[in-house]
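The data below hold one chain only, encoded as structure tokens and taken in the form predicted on its own.
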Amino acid sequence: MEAIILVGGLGTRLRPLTHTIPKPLLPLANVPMVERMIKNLPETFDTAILAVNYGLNEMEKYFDGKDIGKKIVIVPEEEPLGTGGAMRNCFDHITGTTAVFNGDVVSSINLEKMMKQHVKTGAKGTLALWEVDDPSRFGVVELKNGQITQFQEKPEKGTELSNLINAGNYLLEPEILEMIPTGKKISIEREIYPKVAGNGLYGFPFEGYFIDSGTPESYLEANFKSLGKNGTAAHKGASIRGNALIHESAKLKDCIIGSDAIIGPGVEMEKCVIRKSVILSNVSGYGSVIEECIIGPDVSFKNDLTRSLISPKGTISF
């Protein structure tokens, strides 16, 4: 089976970081988010199809000759095609039921359970659904007996059909993808799914966590969620306080790391306190307290930092 991963976005909300690293190649707990998503696919999926616009060269270079246990097919978009157009652009590479993922979503969804429901219901399409407290900022679905009957865009409070929103993970039969015009910019959420509502489009509500990692705050949250409880137990140059991950190549001296801190490859730091932060590759620092920050790659610092995103292209606070 094939899984399409939509990784063509510009990552504008994570600038300036994404000026130098395409968002899909930003690490989550020291593993690029698109690679982590591929590795987490069930064994049923032997092929990952990457729909790419921005960052095509970097994506091709990263996966060239790399073995991560799945066949990787990179499908370029000369112009951005939207979610639907990007899926249709991959049509020649699918063989049947296909999973589709938004490449910046980190969630606890059980894809195997979702697949079982999809087969049992005979669905044309199954959409993962997430419950929110305030649906007025989103598009919601009406769900009756497991089937999506209609969509409602940003309902006023008290008028919402439900609190269930699209979670950016789908199982689709080829007939859904064939409904999408070729070579055109199409939103499958706005232009295709409403046409199938009430006629074989099902929902799969799930619990746990759902993170759109496209902002500095949510990117930090996605990193800490990906870290889980698999952090570094000890490091000769650091006192570890709570959950933290330190890359084996990092060189630390007299540092306090954690809780919720991720240190990337090639990092060199001395007399630093790092907590609730992600330090990317080849960063050097001295005598600083770093909290709620994203730093790197290839950055040097000596000043205390709080709630910042720092890259070679500049610094912003969030």
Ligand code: GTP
The other form holds:
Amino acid sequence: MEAIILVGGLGTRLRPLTHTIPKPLLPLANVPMVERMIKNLPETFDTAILAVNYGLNEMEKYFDGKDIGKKIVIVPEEEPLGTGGAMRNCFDHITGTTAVFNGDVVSSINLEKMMKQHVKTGAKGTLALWEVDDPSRFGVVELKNGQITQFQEKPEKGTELSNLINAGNYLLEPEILEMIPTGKKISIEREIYPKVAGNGLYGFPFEGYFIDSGTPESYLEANFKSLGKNGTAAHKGASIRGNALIHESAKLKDCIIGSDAIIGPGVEMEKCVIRKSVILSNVSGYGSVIEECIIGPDVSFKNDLTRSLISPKGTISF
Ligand code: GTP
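Form predicted on its own already given; the form predicted together with the ligand follows:
The complete assembly is shown below, putting the previous chain first.
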């Protein structure tokens, strides 16, 4: 069984990080987000199809010769085809019911349970749905007896059909993919799903967590969620507070790390305090307090910080 992972977006909201690392290769708890997603696929999936536009060379290089337990097929797009066009572009590589993922979503969804529901209802498509308090920034669905009957874009407060939004994870029969015109930029959410509403399109609401890790704030949140309880117990040169992950190759001296801090490979730091932050690979730093920041890769605190820092609401002091 195949899973298509949409990993072709520009990742504009995560610039400047995505100028040098395409979003799917940005790490979550030190593992690139697309690799993490592939590894989390249930066993029934033997193939991951990566729909790529922006960042094609980096993606090919990263997966070249790498064994992560599934067959990896990289399908390039010459022009960005949007979510629907990108899926259609992968059509020759699928053999039946296909799972589709937005490559930047981190969630607690139980895909096996979703697949059982998909088979039981005989759905043409099943969309994972997430409940939000205020749906006015999102597209919502109307759900009747499990079927999606209508879509509504960015509803004004008080007019919403429900509080359930599309969580960017689908199970689709080939007939839905065949409805997408070939070689054209198409949004499956806006141009295809509304045509199937009320006719075999089901919803799968789930609980737990759902993070679209595409903004600096949510990228930090997704890192800490991915870290879970699997932090580093001890590391030379670091006093670890709460939950933190330090790559084994990091060289630290007199540092306080955590809580919620992730230190990438090749990092060298002395006399630093790092809290609620992600330090990407090969960063070097001295004598700083870093909170709620994303730093790196390949920069030094003293010389390059103002050019390389993303600080959603963070503080730095020297
Ligand atoms: P922003 O530019 O910050 O909005 O990020 P993005 O480019 O990733 O867009 P968005 O978060 O809306 O995309 C949702 C998912 O679809 C992401 O996993 C993207 O990689 C993917 N995606 C968006 N557009 C395309 C496309 O044209 N082709 C492919 N292959 N994937 C896409």
